[in-house]
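As structure tokens, one chain now follows by itself in the form predicted on its own.
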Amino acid sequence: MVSFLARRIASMVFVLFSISVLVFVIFFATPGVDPAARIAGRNASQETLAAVRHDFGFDRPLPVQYGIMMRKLFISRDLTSFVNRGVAVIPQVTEAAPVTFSLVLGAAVIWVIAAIVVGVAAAVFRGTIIDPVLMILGLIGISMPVFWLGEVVNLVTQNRLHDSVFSWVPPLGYVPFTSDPWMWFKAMVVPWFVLATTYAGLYGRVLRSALLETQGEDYVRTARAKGLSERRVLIRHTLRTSLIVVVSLFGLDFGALVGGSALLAEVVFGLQGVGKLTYDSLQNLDLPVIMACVMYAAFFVVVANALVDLVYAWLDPRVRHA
């Protein structure tokens, strides 16, 4: 275990290096993109332009160039913004990442738990009526896009009937926890069910079709055959193997969410999460927060599927010597 470990931390290494390494070239070495020109602003003198070059290192090599970036965002942490001079963007992300992280841990445990649930009713009472209802509703919820449903929610909660039966729904916006638990678990409760129900109604299903298959295997019948009751058969048997698949789709989906792909939802319900910066920086072409939005998000996303090669392992022990 512990080499499959040390395999999987040098893997991780390499990938957020050869992500920072890509993004650095997109950014810096694609001809027509002059950073200078961005911060000099339009119509800028030839002298301005090469004023800003030196100020800001652009006209040494490129791996230079690359090194320094990297020292100021990882070492010295003192990278600052293009396009809000003097702005250090750490911070920035700092700021922004408990927002998201806040949306998306809600969300998942909210998403994991409905779809054990559907799918193990589903799959229990195949051939029955529930069975397809269920499936109905996870089809639904899998069909409404979230920035549809908040907007739907949204005209529920904060307009039609906030006066009545939702006036403990605060504004949109976000309530670090640090400060009020209780009003920050108000203000993300309702986002995390519209985030939710996109994933519950997806994993819901895909487990329901791991278990139906999983049914079949020569060791199920075998532990049926010793005379274990169905429900042991399910949750130590059935239900453990089938939730290698969710394991998969968790890894992927929690680490891109965490990384900003949550940014709808942030958007419709006014969070100044990952995401949001993200589409901010790239609006405005800053490129410091860019690069390091992208990290941030790159390293979730690798550590997410890190750990769940990790639990691979534990559910499955022959992968331990993949």
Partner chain sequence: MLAVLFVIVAACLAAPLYASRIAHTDPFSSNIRGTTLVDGKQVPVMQSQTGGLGLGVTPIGPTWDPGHYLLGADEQGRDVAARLLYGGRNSLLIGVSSAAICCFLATLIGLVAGFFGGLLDGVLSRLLDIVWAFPVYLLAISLSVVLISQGIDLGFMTITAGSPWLPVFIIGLVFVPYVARPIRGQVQSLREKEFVEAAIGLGASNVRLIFSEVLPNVVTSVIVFLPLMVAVNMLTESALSFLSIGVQPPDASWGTIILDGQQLIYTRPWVAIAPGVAIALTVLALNVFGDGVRDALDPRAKLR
The other form holds:
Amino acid sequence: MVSFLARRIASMVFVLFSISVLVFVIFFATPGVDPAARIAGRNASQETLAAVRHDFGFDRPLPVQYGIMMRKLFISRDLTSFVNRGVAVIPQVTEAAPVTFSLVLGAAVIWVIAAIVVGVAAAVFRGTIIDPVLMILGLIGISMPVFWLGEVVNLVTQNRLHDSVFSWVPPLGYVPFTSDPWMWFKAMVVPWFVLATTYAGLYGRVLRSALLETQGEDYVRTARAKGLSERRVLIRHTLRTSLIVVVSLFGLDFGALVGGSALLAEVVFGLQGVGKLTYDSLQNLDLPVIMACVMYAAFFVVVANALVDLVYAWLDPRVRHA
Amino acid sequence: MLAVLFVIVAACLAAPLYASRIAHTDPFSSNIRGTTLVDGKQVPVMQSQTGGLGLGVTPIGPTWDPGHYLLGADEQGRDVAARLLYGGRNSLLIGVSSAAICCFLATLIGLVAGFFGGLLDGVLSRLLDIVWAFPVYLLAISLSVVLISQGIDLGFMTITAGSPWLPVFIIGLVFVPYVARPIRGQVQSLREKEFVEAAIGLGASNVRLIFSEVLPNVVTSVIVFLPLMVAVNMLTESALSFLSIGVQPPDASWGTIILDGQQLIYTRPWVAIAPGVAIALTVLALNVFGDGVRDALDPRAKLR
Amino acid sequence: MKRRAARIGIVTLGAAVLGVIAAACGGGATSTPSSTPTGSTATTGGTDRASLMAKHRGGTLNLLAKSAGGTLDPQVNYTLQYWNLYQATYDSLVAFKKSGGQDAFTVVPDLAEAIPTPTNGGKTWTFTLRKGIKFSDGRDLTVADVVASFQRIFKVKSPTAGGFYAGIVGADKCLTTPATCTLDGGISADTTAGTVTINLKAPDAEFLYKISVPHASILPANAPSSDAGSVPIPGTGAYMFTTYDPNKELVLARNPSFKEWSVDAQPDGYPDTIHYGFGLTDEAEVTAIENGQADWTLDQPPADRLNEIGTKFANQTHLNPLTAMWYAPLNMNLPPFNNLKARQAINFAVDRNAAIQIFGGPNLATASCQVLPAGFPGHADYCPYSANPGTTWSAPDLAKAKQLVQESGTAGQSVAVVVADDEVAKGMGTYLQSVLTSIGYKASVKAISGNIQFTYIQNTKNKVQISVSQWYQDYPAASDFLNVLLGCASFTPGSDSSINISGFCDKGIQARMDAALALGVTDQNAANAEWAKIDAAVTDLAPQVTLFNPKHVDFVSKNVGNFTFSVQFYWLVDQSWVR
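With the form predicted on its own already on screen, would you show the form predicted together with the partner chain?
The next block holds the full complex; its first chain is the one shown before.
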């Protein structure tokens, strides 16, 4: 177990390190990214440009610059932006994180519940019209681009029906939970549902096929033979085992979303989350922020991967006893 | 659903015909000061507002007449319907070719890593791990932002800045781990199988083994993945284009038209709605088609 | 000055001639300002102002912006967003008058008692400091602070250190080794007399303007000698920054040490607090203002909301012409635009009204062919690139353009238009691509991030042939357009900081510009007449396609009264009231 954990951590560190080097190298290999002129300001004289370049260490060898950046990011934690002079990077990420987390957590609750309802209903009503209808609905959910769905929903809730049904929807943007929980809720409801649509469809379909697969397994047949009610079998045995598949998917998706994959939803709903921050920093070619965001995102994905393995072992009796 | 797919593809292929023969418009050239005939009157395509302080310019809305501005004009006064068809060509092209690249690379990596194992497998798997650890959209976006303005020169091939082959290449690349991992697993288990062992026992060469024994068994999975990858890639392409780092103006794709429509969403919602419906329908059709292929060939194949 | 792009336009200062409009529209629904013909309202002083102050003082003004403007350091920041706020928070020796209309181009004494007459042939300026002024941390302002602040311009590597302040004796050394900057021989203080003396290398007609902008703010001598970033530095203005979080908010409160010494230079303000919130989308900002939840937004309203605010909220919307331009610099050192006929051709071909349509409609901008904007010193109407060549632009002349392209022998060449990736700039790029195609080029458009486009198009290494950019005045002098954008000194091949994007360097014209600058020291009117001729001569050589001079849209809530628009620094935030 200890050696397993050690190997797992070593591999995580290796992946994170490789990514940081990769980001750094790609950045400096890109022409036109010299941040000095942007830091120096518009129409700065050549002397000022040179002074700024020296100040920020852009005239030093790349490995040294990499070392300095990593030290500032992880040890002294005072890394500042290349674009917004003097603005610290780490607080930007920690400010954006709760926004993304609010968005993803709420959406996750919705899509997990919706997926269980859809998946179970489709499995239970197999052979009736309900099953294919639910599955097609799920596919439609998967097939719509999330940013487009967001736009259309905004059109309805912010404009076309804003004077009647949706008058309660506040203007786009984030309201911190700590400042006004009720406003936070109202501001997030629409983004939650939009973000959840795709995943609800996907998970509903995955869950259904897992349920059908498990129903054929020996121990489920045994449970049924023991005279347990059909509902009890479904909930105690079939659903529990089938959820394993969903849990592993969920871990990866949740990790990726918290790490910044919710970007498109954040963009359409004007939420300044991690994804938006990453995208903005990429657009600005603001290496310190890019680096911090990418490390943050990769960290979540890698940790999610590890957690999924653990939960998998805990949930699946076969894996646990093996 | 196949019929829907067929109709969409055929319509997009007929785009030049529609633009030149029916709508009589050049979908790639601005028509800001132009006029068009509505109800027997010449009206400007881009209408300046005159009420109050007279701020803002609104493009002409849908005429519902295929002869001109069926779905209205975009912010450059271009015919949205014609652009929608042209955009579809790009979207489909990018979806299909990036899926092909992705499946090709993934099969190659999966075969090599799974068959030879050892150090080679270790290196390739680590590489896949690194790509995998990037949230896939973020990776695609990072690459696009960096590459879209300067293009890429790999020595044996050069893609110029703004070329639609750039998103093809990027999207094809970022999804490789999703396909390569299951294929690698499959190859690994195939290698243990008796018929492969037997072939090795008979002294067959590695190359022969891969092509005659392993590949045919993997190909069905790849075929199953293909339509699903096209669907996923089309969604990714639209996302990149929506973030203005995919297809570059004045070229169109369904994603860029949604982006154009975003600024007109309250006044001329059709500009954004129409391409979204087109994407959703196409992807839906591809998914249904893909499911059918999977059920027929390999019901247990999973993309992730 | 080049400033941060908003969605419709770009946000900056300016608007010379029609300041009257600012006053005419000034004040929202609730305000009843006593307008004077010059357009200045509350800042005219006297009992009128005292009673208005008694009636309207207090409350919180809520401002919005999509994002923060970067560092808060007044000697480093170069964005309108904060230059606008520095008016109420920091002072220089002299200042642009806080008033609406053309008056805002006037320089008045601020921390100095009076504007001195230079001696030593115009090279030595001696300022006497006012007494009794305190910084917001309670410390007294002294001559040492003034000396330290001028040194600090170089120590913090202010963007304009080389541009505006290199004329001070000793500046050369400060530019090469900023850390040890003393400005030896350039600036000296007399503590007992309370005077500061500045020595210039040569007389400079624009010197007072240069020390009126925020980069010459007087800060405490102990201010950090590097960019202060998001930590506020104490100032002498009526307000002070209390909280700054670039991802959330910026808060200004009254400076407890402030006593009004000059209504013209640093008037007391109406609101008790000014709150700047960041992070909403421009759509949400407009909605918030319509609902009275916020009072103003920095960002120009999104295109599809313009009609709504122009009709339903016309009396809360203020339109002011800017002394600024949108233009397409043509690279004179690369084909096809190294050919005069090719440059003239594109100038004839571009429909300025189409560009204005993309910008938001005919009431948001004025067509132009020349470098100097209307209402600017030295401007005289001139437009050779029109269907009817003469003083103003009327229509494009495509036939002439096509003919010129044929004559130039550049037909069929590839041209890439490099634009920023915001909607308006991309729209301009797409339009220019269309025009270039129609006159016989193989044109494409390349949109890159707005934050890098500006440095990207300047660097000759990137081989940009044509781009779309904007220029907003720093201060009201013809040289700020002609000499800065098209002077030989502004062209540095291979550098990201080479504001002469066209690479235009004509020895004869440069000599005339130098002469006009020198003439301005003694006779500004004669100099301006010469600038008008230089403008025409430059325009004939077509180093750029001037598109239009934009207007600025301010959309305020119905609570805002006494809206005053300065031609130099835009809306005088603290001179509006919310109660």
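Numbering follows the first chain given and starts at 1. None of these values were measured; they are calculated from a predicted model. We call the rigid core the largest set of C-alpha positions that still match within 1.5 Å between the two forms.
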{"query": "Displaced residue check between these two forms: Phe193, CA, 2 Å or over, core reference", "finding": "no"}
{"query": "Core-aligned C-alpha movement of Ala256 between these two forms, 2 Å or more", "finding": "no"}
